[in-house]
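Next up: a single chain in structure tokens, the form predicted on its own.
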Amino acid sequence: MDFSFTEEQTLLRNTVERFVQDKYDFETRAKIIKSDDGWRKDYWQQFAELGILAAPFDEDHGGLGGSAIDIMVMMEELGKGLVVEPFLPTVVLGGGFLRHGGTAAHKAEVIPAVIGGECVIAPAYAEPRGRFNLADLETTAKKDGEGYVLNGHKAVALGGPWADKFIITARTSGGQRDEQGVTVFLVDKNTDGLSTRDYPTVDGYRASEVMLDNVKVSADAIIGDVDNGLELVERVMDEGIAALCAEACGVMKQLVDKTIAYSRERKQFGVAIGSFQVLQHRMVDMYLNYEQSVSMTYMVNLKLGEDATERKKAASAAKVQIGRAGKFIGQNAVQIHGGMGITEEMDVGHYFKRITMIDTQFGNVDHHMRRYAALSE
């Protein structure tokens, strides 16, 4: 099979790579995550000017008509720089909901705003007691005339502090964990009754708890079909997993490279610790775990267009590999660096935090092992 990239994909990769190298060094990122805003809005505008935000959208709406592979190559480079700007929640997840389930009005109005850097979207699908079950919803949407009234609490909405719109999943019928009865809504952040509690995450990103207190929306806010939104949510989340795996590969690559470089410089007993055979073996294992993760990432991105069962199995298999490999690589990178490997002053510690958080995002290893097993029965 030919795994070579097209000229356009190479150009996208090089564009993001140059941006990260020129404007997102470790010191700059440290200032960004410690700032009150937690991101650089001018950088987001530069993403728009470079065409990065347009990659997956149809040309009819001003996009580049790209594929999952285009997203993959960009996410890997964003991972190498630990970029905190909300590309994943806005372009991959938010864009996925709009592309697959949005109305003609949504696509005509919101997608161009996303491409232009004028609209940030934060998906609010998780709930405090829902774990990783996308159908486990206590948030409700009750019919009210021609519209709906939303009530509930959504947890860890990544990019929430910067969002202009939230994509909210709510139960319109059925029991709390029923697969039927899930509906997806696009809600403006300034809608009456919607409030947020914003906070930084362990890995330097920003998220929000979203409280919904009698939030009234019109029927035009619905994305996809009423009561049949779970399939759409699962499809978008699997696309998010594929993109997240690519980001993880970028993070792992940096951890491996930085650990090898450090082992050549750090000396004990008068020699570089990289000359110790036991550490050589460990770093070889780190590299093998990284390469296996790259292969699984290619696999899941190539299978996103297949039937739902194959897509879900590919996403879960890749997430298990990424979770296990990330843990192994991250822990060994920190151990080889010694105590300072986890300090705020050294970049390895920040890569370790990010790869650790990636394991829990969209479901951890245990969750996806169970999901894969259930799909294989």
Second form
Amino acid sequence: MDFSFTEEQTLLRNTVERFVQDKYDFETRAKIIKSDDGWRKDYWQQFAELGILAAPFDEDHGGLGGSAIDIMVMMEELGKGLVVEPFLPTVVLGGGFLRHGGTAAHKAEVIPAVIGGECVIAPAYAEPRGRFNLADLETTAKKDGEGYVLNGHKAVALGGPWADKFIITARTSGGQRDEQGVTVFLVDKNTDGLSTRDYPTVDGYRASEVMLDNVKVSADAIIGDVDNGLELVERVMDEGIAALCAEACGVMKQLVDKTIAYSRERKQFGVAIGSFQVLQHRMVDMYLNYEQSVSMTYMVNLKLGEDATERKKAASAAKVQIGRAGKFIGQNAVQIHGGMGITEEMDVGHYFKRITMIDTQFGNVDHHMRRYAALSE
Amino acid sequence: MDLNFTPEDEAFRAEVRAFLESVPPHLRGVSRRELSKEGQLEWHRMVFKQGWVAPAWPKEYGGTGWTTTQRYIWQEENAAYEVPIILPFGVTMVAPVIYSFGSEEQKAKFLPRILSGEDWWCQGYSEPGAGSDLASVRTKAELTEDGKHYIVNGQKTWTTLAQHADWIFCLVRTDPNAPKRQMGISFILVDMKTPGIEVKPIITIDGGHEVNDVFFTDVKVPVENRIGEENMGWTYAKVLLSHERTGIAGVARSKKGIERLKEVAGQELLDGVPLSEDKGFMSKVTELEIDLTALEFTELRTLAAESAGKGPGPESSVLKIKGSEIQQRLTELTLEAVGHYGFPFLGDEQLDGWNESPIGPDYAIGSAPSYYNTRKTTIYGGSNEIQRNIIAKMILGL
Ligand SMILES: Cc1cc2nc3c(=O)[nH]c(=O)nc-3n(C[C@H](O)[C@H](O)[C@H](O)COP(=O)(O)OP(=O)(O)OC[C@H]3O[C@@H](n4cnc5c(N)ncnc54)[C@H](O)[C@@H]3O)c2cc1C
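I've shown you the form predicted on its own. Could you give me the structure of the form predicted together with the partner chain?
First the chain shown before, then all remaining chains and molecules of the complex.
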């Protein structure tokens, strides 16, 4: 057993940490999320130059051959800075689909473009009426000669406005919620019939509704196997959860630290509010919640390679922990900051907003409790 | 003990409903954030015309003379029809101080204008350094040599809707050398148009503008605008702080909120089945509903004690704590119910006169901002920690 980090991992962490410290202070981020574009494309280029975008990919394709732990340390640092650039959608999810299911051609063409910062990918797996069930798809892909025709509406694709390509889940056969019949497609944004409605999200990101109106793609667009895509989707989403948990740990760390610091400085009744025992115990509970979350984040990242049932249980368990801890920590960080906690001008409220939405992303506590219970039957 | 409404109560309810039926649709079902100043005033004037703005005031000043049951019915029907609230700053906050401690001139000058909605009031208590510890206010009011004016300097903060206000009531320090901090504070009324007052918005995490900083630089206030005696302001303010318990718990509105939440859960699908059929989610809704029922009866018991002549006391802290926690839980479960469509952030332009179809279902719009915003309820009006301190000290005797 070993819970230490390799030299490479420490180096990666330091790289991201330094980037966030130097270039992603609170004011800069505030400007970025308010700007028309909503992200800094030049930062994305810098990510490419720093090797951040290359971490999980094979050396054959120009990557660094990193593991889930490499992603974990980076995501934690990105979380600390509330970085909105689409590392999770593009590198973790997009990259995951390409690595586990992409054809040799995808790998040869798309992975280097991702690594080079020239290709942003936004997975569009959710649907307006599907909630968190990844198989509940109304979007269809019908065979059309050699290719397929896609029709449907994909919901809340994070990073969509910046994407060059979407990864789209669609039904190629079976009933609306059948496990069989799900197929994954890699589709260029500028394909005829594909349109988006772009909007900001409540936690500072950008997302798109993706409308598919007779979108014609060739069979080369398929990632993984026809009809058997669900296992791939679940695998990639579990990797996404593992990365998201790490981001959440970064966010929670900030919430805990900032609250402790504030309670030391803020004086009422002639003393620091941190001297009130009721607040001390609250902050202790915040800390406990954070530590338990770090443990679960390590756990899931170490178990991503295990058999599917173990992996799924690990991901769901970690997501439940993160969802609950995030709520407790977020709410109490705001509470202990008093009125300041709900102002746009103070950073703590922004961490609170993000940790809140992390519970929804990839399915909330209830969803993952249900999934865990079903897997344990 | 019984729970029945008398025939008179039922007749009153019918009268209230008849009035509420006449409220135009643009004033119904709009959250406070969406309601414009004009909308707020339109509603206030409607209720004023009806003579129902100030149920809790003594009749001589324009109160309705209702029983506590009637006041309860009024609240309940207001919530059911989803009409706006009557803002508390004038009617329930400053008016009782004016009619309890003000001069005859002050009563004659201010009370009718509060009733009619002619004057919009805001509350200038909190300061950057004086939140929970309100007695540490530092905004200074110094008498001019001729004794006719105060010169006010300092800063108030978190002032709700000061951007619309005509008047502000303030706690100011008039005796910095008083033996106890509470003894050097006066209660003054300030015309917002006075030179030297500057209002600056504070934007909250939901993107809304409901609170402000209010800066005072050599603001000249006639001494006639002081309530009661100099340095006695704290005593007056304390009476105000625990005044008017009807409605503080927000029971009627939370009941409506639970109804709405169930509607949302009825529309949102989980594996093709409405979320309202999911045991896990609905047990949380049920828990909340039961909590609310308990609070409703706690409130009714408090009201009964009040109408039996027991003055307002620390029991209002019970209502504040439970009421605010239930409001928060309601927004929490609503956000949970809407799933992915909690994400889109639709700016004001999309709330008002937006012609395109919204992103996601109508019921999801604003659920996250509303959850964010509602964190305020355990902070303002005396934070829940402070309320618990009050109960520990005043009720439990610890
Ligand atoms: C949306 C909103 C609207 C408001 N509107 C108005 C208004 O119109 N007019 C007005 O005058 N004010 C208004 N307020 C101010 C409000 O009353 C204060 O925010 C509140 O009194 C808390 O003060 P604070 O924000 O300075 O927090 P602080 O007093 O700094 O408290 C920070 C934290 O410490 C805790 N704490 C403080 N003392 C103790 C203690 N002794 N024991 C245990 N815990 C303690 C608090 O509970 C809180 O969690 C508003 C506030 C908000 C958020």
